[in-house]
Each structure stands twice: as structure tokens, then as C-alpha cells.
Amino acid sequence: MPEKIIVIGAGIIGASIAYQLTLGGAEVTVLDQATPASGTTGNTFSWINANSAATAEYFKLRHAAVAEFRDIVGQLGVEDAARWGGSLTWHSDPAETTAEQAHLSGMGYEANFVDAAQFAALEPAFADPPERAIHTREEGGANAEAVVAALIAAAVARGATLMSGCAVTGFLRNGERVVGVQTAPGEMRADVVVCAAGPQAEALLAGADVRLPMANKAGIIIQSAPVTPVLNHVIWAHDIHIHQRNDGRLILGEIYSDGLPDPAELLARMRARFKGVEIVTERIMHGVRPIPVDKFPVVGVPHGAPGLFLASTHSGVTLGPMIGKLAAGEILRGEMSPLLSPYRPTRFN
């Protein structure tokens, strides 16, 4: 079993892997160029879901990940960091909504249609409900920063070391094998190096001749000041995405505009949906979504770089705790999960 492991990145994926590694008895050092959850994890919509699954294999991973998220917040004692109200989703084209419901149901997911009257009963404060939407019950929204804080605290309590403000600039090798990292303070050696560097992973790995083609996408998330509960579900529509956390904050995003959406326009859309509710902007967050070029996760050891373990994906909030559990099992005990078999980095190398 590897005894000393470096984890690059303290977002939800890196934090989850670090925590699970400490449960397995490893000596773990977490390196982050800034602070935990300050990158993509702290600037994301944080919808916990199995909705966005293009294949049956990806659905199995995402569905298992939703259950794992429930388990991990309970294990860490931060149940309030997730709100499990389910979701309501629809497209501008009703035919797309119909096709998506058929796709989800065909994979065995509980995804049922609701009409405008049923929608209004589920979300009485939401103005202008669609004629038809897809209702799921298992999903939720998260306070991902709180989850990461709990994961890091639990890992540190079990002996892990967190080094914030420590950027990794390269990898150390002994022949082909990766044996550590180069940082501004100096060299650091380990039995295994885990790269969970989010949007920075492609450039960092290129310096080690490891190919990880990414199609990262910038986005804007708006966080409101706390308001009285007005929303029960995650809302995911063609023009707006909203969920309300247990702390009362509304989280607002949208990914369909060409380029970055105008924050003022997004706020106008949200206020139109909740007439009579005073909504005050608390934060406007600019983030970059790490998206592998084929839109599927990349988890495992790349060709030609033993000692290096990659973990990169979009939907990191949903998948992070599950990837952490499976990655630790593989690194420490050689347990190769079939859930990860389609997503190995060797498909690019």
C-alpha cells in the first residue's frame, strides 16, 4: 500500500480523495494554489443529480454518486450542506423535454411529467410555470464550500497536511515513474501523486507529457443574500437555473448563452420568477468548469506515468464524494471499480 500521497487541488474532488485516503491510513498532503474550494467548487451551481447522463454507464455512476453524497454529509455531520427537494427541469422545445423524460425513465430513473397546475402546487412562489416539466425526487442542491471545509477538516484531524497557497509547477520522475512534485517552496516526494487540479490540470499535465484534452467553459453564478424560503426544488430551465440552500441563499446560473450571460439580465429573470420577494445580490462568482473534451470523467493512472493518478470531471460536486471513495480504494488496495472502467485516462494516451 502506498504510504505517502500528495493530492493536488483542494476542491471537492481533491478533498474527497484526501479524506478517503486518510480513512485508509495513508499519509496525505493536500496542495492548493489558493485555498480549499476557492476555485471551481466555490463558484459552481452545485446541483446534485443524475439528470445529465448521456449513457447508461454514466447514469450508473451519477446515480450511485447521488446516494454517496447523502452518505458523506451524514458521515461528516454536515447534513445542512445539502437540500434534497428534487428537481424540476424543462427545455424551450417541448419535444426535447419529452425526449429527455423518456431517456431518464428508460434508464430506470424516477422522472415524471408534471403540468403547469402540478408545478404550481410544488412551487407556489414561482411565477409563470411551464406547460410541462420533468419532476425528479432524488436530487438536491449543495453548499459545496461547506462540504469541502468538512472534508478537509476531517482529513486533517486524521493526520493530513493542508498547504494552501502552494502551487505545483511540475512533476518529479524516476525514469517513467512520477515520484513527487515541484513547488515554489521546493521539491516534495511521494509514493503516489493525485492530480485533481480542475481547470489547470491540462496545462500542468502537459509539462509531464500526459495528455488530458479539456474543453473548459467559463460561467457566472450569482448568490443572493438569505431570503425567506421561496423554492423547494432545483429549477433547471433553458433560460435560468435556481436553487435555494438551507441557509436561505438563492443560487442562480445559466449555461446556454453564447459567451458569459449578463449578471443584470440573470437577476432580472430571477426577480421576475419571484415577484414580491426582495432579492439582494451577495456575490457574483466567475468560475471555470473543467470539462474533459468528450464530456466524461477522467479517473485513473495515465499511460506512461505510473505513480500519477488523475481525477478530472465536470459535475464535480455530484461526483466528487463517489470519485473520492473509488479512487482511494484503487490507490490503496488496487480495487478497480466497474463504475470507473469507461473513464480511464488511457483513452487519451
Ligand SMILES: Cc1cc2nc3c(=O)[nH]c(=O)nc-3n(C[C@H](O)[C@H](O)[C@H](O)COP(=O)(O)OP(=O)(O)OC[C@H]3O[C@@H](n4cnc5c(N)ncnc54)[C@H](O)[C@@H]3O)c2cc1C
Given for the second form:
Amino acid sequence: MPEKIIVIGAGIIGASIAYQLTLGGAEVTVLDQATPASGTTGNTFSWINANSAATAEYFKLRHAAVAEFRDIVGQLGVEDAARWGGSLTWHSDPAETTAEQAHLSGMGYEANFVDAAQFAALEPAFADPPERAIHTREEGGANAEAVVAALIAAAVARGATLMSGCAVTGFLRNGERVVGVQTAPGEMRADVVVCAAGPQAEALLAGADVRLPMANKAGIIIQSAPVTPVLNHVIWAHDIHIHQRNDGRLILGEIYSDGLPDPAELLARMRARFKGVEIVTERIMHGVRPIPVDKFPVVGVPHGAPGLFLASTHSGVTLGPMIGKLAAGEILRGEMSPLLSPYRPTRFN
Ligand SMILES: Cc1cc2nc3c(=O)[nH]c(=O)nc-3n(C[C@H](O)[C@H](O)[C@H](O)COP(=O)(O)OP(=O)(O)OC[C@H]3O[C@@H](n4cnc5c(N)ncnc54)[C@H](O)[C@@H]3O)c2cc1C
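With the form predicted alone in hand, show me what the form predicted together with the ligand looks like.
Now the full complex is given, and it begins with the chain already shown.
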């Protein structure tokens, strides 16, 4: 069993892997060029879901990950960092909503239609409900920063070392094998190096001649000051993505690729849905989604670099705890989960 492991990145992926590695008895050092959850994980929407899975295999992984997320917040004693109200989703084109529901229920997911009256009963404060939406019960919204803080604290309590402000600039090799990292303070050696550098992974790995093609995508999140409970579900529609955390904050998300949306316009969209509720912006966040080019996770040992383990994915808040558990099992005990077999980095070589 490898004993000494370096994890690059203290986002939800790196923090989850580090925590699970400490549970397995490894000596873990987590290096982050900034601070835990200062990257994408601190600037994310945090819908915990199995909704947007293009294939049956990916659905299986995401579905298992939703259950794992529930387990981990319980295990860490931070149940408040997730709210499990389910989700309500729809598209601007009702035919797409119908196709989506068929896709989800075809994979065995409990995803049922609700009409406008049923929607209004589920979400009485939400103005202008759609004629038809898809209702799922298992999903939720999270406070990903709080989950990362708890994962890192639990890892450190089990002997892990966290080095914030420590950027990895390169990899040490012994022949093909990766045997450590180069950082500003100096060289650090390990039996295994885990790269969980989020959207920066492609550039960092290129320096080690490891190919991880990514098509990252920006997003903006508006976090409101706490308001009284007005929303039970995660809402994901063409014109609004929103959920309310247990701390009362509304989280409004928007994906963009052609120019930054106007935050004032987004806020107006949110206010229009909750008439009579005074919504004040507390924080505007800009995040970069780490997206492997084929849109599926990348987890495992890349070609030509034994000793290195990659973990990069979009939907990483949902998938983080599950990837952490599976990655640790593989690194420490050689357990190769079938859930990960479609997502090996060797597919890019
Ligand atoms: C707007 C938006 C909405 C999203 N919505 C959802 C959603 O609803 N549900 C969902 O599941 N996912 C969602 N995601 C995706 C999810 O947030 C990410 O997949 C996840 O946060 C990625 O976590 P990570 O740990 O891989 O990356 P990060 O959180 O970016 O962590 C990587 C860490 O590595 C560090 N690092 C980078 N390079 C180096 C280096 N050279 N040396 C040392 N440290 C380094 C960084 O400082 C950073 O802390 C969303 C993302 C965005 C931007």
C-alpha cells in the first residue's frame, strides 16, 4: 500500500480524496496554491443531482454520488451544509421537457411530471410556474465551501497536512514514474501524487507531458443575504437556476460563454420570481467549470505516468465525495470500481 500521498488541490475533489485516504491510513499532504475551496468549489451552484446524465453509466455514477453526498455530510456532522428538497426542472420548449423526463425515467429514475397547480403547491412563493415541470425527490442543494472545510478538518484531524499558498510547478520523475512535485518551497516526494487541480489541471499536467484536454466554461453565481424560507426545491430552468440553502441564502446561477451576463439583470430575474421578498446581493462569484473535453469525468492513472492519479470533472460537487471514496479505494487497495471504468484518463491517449 502506498503510504505517502500528495494531493494537489483542496477543492471538493482533492478534499474528498484526501479525507478518504486518511481513513485508509495514508500519510497525506494537501497542497493548494491558494486556500481550500478558493477555486471553482467556492464559486459554484452546488446542485447535488443525477439529472444531467447523458448515458446510463454516467447516471449510475451520479445517482450513487447523490447517496454518497448524503452519507458524507452525516459522517462529518455537517448535515446543514446540504438541503434535500428535491428538484423541479423544465425547458423553454415543452417537447424537451417531455424528452428529458422520458430519458430520466428510462434510466430508472423517479422523475415525474407536475403541472402548474402541483408546482404551485410545492413552491407557493415562486411566481409564474411553468405549465409542466419534472419533479425529482432525491436531489438537493449544498454549501460546498462548508463541506470542503469539514472534509479538510477531518483529514487534518487524522494526521493530514494542509499547505495553503503552495503552488505545484512541476512533477518529479524517476523514469516514467512520478515520484513527487516541485513547489516554490522545494521538492516534495511521495509514493503517489493526486492531481485534483480543477480547471487548472490541463495546464499543470501539460508540463508533465500528460494529456487532459479540457473545454472549461465560465459561470456566474449570485448569493443573496439570508431571507426567510421561500423555496423548497432546486429550480433548474432555461431562465433561472436557483436554490435556497439551509442558512437562508438564495443561490442563483447562470452559465455563459458569450460575454458576462449583467448581475443586475440576474438579480431582477430572481426578484421577479419571489414577489414581496426583499432580496439583497451578498456576493457575486465567478467560477470556471472544469470540463474534460468529452464532458465526462476523468479519474485514474494516465498513460505513461505511473505514480500519478488524476481526478477532474464537471459536476464535481455532486461527484466529489463519491470520487473521493472510489479513488482512495483504488490508490490504497487496488480496488477498481466498475463505476469509474468509462472515465479513465487513458481514453485521451
Ligand atoms: C457556475 C458554476 C456552477 C456549477 N454548478 C454545479 C452544480 O450545480 N453541481 C455540481 O455538482 N457541480 C457544479 N459545478 C461544477 C463544480 O463546482 C466543479 O466541478 C467542482 O467544484 C470542481 O472541484 P475541483 O476540486 O475539481 O476544483 P477546484 O474547486 O477548482 O479546486 C482545485 C484547487 O486546486 C488548486 N490548484 C490549482 N492549480 C494548482 C497548483 N498548480 N498547485 C497547487 N494548487 C493548485 C486551486 O487553488 C483550487 O483550490 C459548477 C461550477 C460552476 C463554475
